[in-house]
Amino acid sequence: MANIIVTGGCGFIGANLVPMLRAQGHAVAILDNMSRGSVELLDNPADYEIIEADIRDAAVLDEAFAGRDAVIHLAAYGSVVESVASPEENFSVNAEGTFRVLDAARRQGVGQIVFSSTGGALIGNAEPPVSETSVPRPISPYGASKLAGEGYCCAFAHSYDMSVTALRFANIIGPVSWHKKGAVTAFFKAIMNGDPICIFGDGSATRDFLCVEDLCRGILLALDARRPGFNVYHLASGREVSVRELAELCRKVADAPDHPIVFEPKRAGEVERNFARFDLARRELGFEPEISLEEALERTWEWFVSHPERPGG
């Protein structure tokens, strides 16, 4: 059993991850400033030590990280569109915040960090499928901030003999995501509220969607592997899906095949095509997605419908 602290653990991914950590027998603490997450999202808040604080507060991090075996760093300013509108805040939370987390881990002797990075936004407009060998050329402040975070992860791993793993997430979908700003949430909200589904661009842009349960299994595999030095892995489905196809699937899952779709101008900072290979994660971590996009959408829709109180929304 390890003593693990999860930054941003009251958010979408954290709320799905922490019960899985507990099920493995780990002691789990959560550090979250509650700006985007909520204790209401957790399965059973009493099971966790919850610290309401900001990752940029070095003194709080020192106290929170003392005696921990590992940090899973999920806390982030996660929107491409918002990063274009507010690049300063995005840099502060994602780049400076990640540095603060790594530096506190160094001071407190925490030997293992798992860092939540990103695939598409970090790589930019490269010919897919992308992989760990693709050259990063981010086109949004969000992608740049995650690239900066990976840079510091690599530096700290080699300078201070730490195990640091950066996981480049695909677009994550699944239960407990009502408060998120991604396409699936937006499409399902539109259907539920009787509003048209809004697609930015002509719908030909593509993404790689991964169920949050598969993602969390990948995080656990990275944690268990504890590979020395700095390692990067894409956690993805390997399936390229257009935004228009995604909207059609959402309409089908919601039993609303004729729900209207409208098209708006493309937004700055968003890549045209993106999906990733996960061969390296399969080979070195044993990662293999188990849940199809269709099943993940069904799970997401069922959670939305069965939670009218919309925790965290």
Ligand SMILES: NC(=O)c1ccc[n+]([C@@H]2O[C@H](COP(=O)([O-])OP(=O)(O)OC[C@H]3O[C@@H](n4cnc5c(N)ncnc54)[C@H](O)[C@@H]3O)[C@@H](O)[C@H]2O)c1
Second form
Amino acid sequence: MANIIVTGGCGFIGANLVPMLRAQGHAVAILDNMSRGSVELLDNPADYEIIEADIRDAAVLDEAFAGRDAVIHLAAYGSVVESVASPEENFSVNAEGTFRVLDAARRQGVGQIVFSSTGGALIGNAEPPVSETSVPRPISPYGASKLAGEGYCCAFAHSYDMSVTALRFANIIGPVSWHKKGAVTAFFKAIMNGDPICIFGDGSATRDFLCVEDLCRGILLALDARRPGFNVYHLASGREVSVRELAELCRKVADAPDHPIVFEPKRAGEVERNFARFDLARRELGFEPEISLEEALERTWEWFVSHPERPGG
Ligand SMILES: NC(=O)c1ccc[n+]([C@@H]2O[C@H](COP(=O)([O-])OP(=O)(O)OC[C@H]3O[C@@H](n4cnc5c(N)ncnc54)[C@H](O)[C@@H]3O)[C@@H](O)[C@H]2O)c1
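Which structure goes with the form predicted in complex with the ligand, now that we have seen the form predicted alone?
Following is the full complex, with the preceding chain placed first.
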């Protein structure tokens, strides 16, 4: 049993992850400024020590990290499109914020960090499938800020003998994602609200969708492995799905096969084709996704329908 603090633990991925950490017997604290997430997203908030604070507040981090065995760093400004509109805020939260988290961990002797990086946005428009050997060429401030975060992760692992693992998440979908801005949330919301599904571009752009439960299993594997030095892994499904195909699947899952679809111009910062190989995570961590895209969409839809109060919305 370890004493773990999760930054951004009141967001989509955090709310799915923290009960799994508890189920493994870990003591779990959450540090979140509630800018995007909410305590209401947690099933049993009393199970966690909750610290409402900003990751850029070094003094608060010192206090919050003292005595912890590991930090899982999820807090971020997590949208490509918003990062194009507000690059400075994105830099502040993601690049400076990640530096602050690492630096506080160093000062407090926290030996292990797991960093939530990203696949597509960090690599940019490389020929897919991408992997840990692809050369990163981010085309959005969000992708650049995650690459900067990985740079500091690598530097701190080597300079201060810490175990730092960067996990490059695919596009994550699943329950507790009502407040998110991704395609699945937008498509399901459109269907629920009676608005047309809006696709930016011609629908041929592709993505790699991974169910949040599979992702969280990958995070737990990385935590358990506690590999020395700096390591980076893609956590993905390896399945390339076009946005048009995704819209069709969402209509099917929501039992709205004829729901209208409209097309708008593609947005700056968004990559064209993206999917990732996860062979390294499979080999070194034992990571294997178990939930199909169709099943993940069913679970997401079911959660949306069964949570009419939609916490965090
Ligand atoms: N969801 C995805 O598809 C996806 C894909 C790739 C990477 N990621 C990364 O995974 C992590 C978690 O993403 P998510 O989807 O759960 O997002 P989310 O927005 O639901 O959760 C992020 C949490 O961080 C908190 N936060 C933001 N800024 C903060 C700050 N300055 N100080 C303290 N807390 C702050 C928010 O309040 C929120 O609870 C992020 O780092 C994101 O970049 C997510």
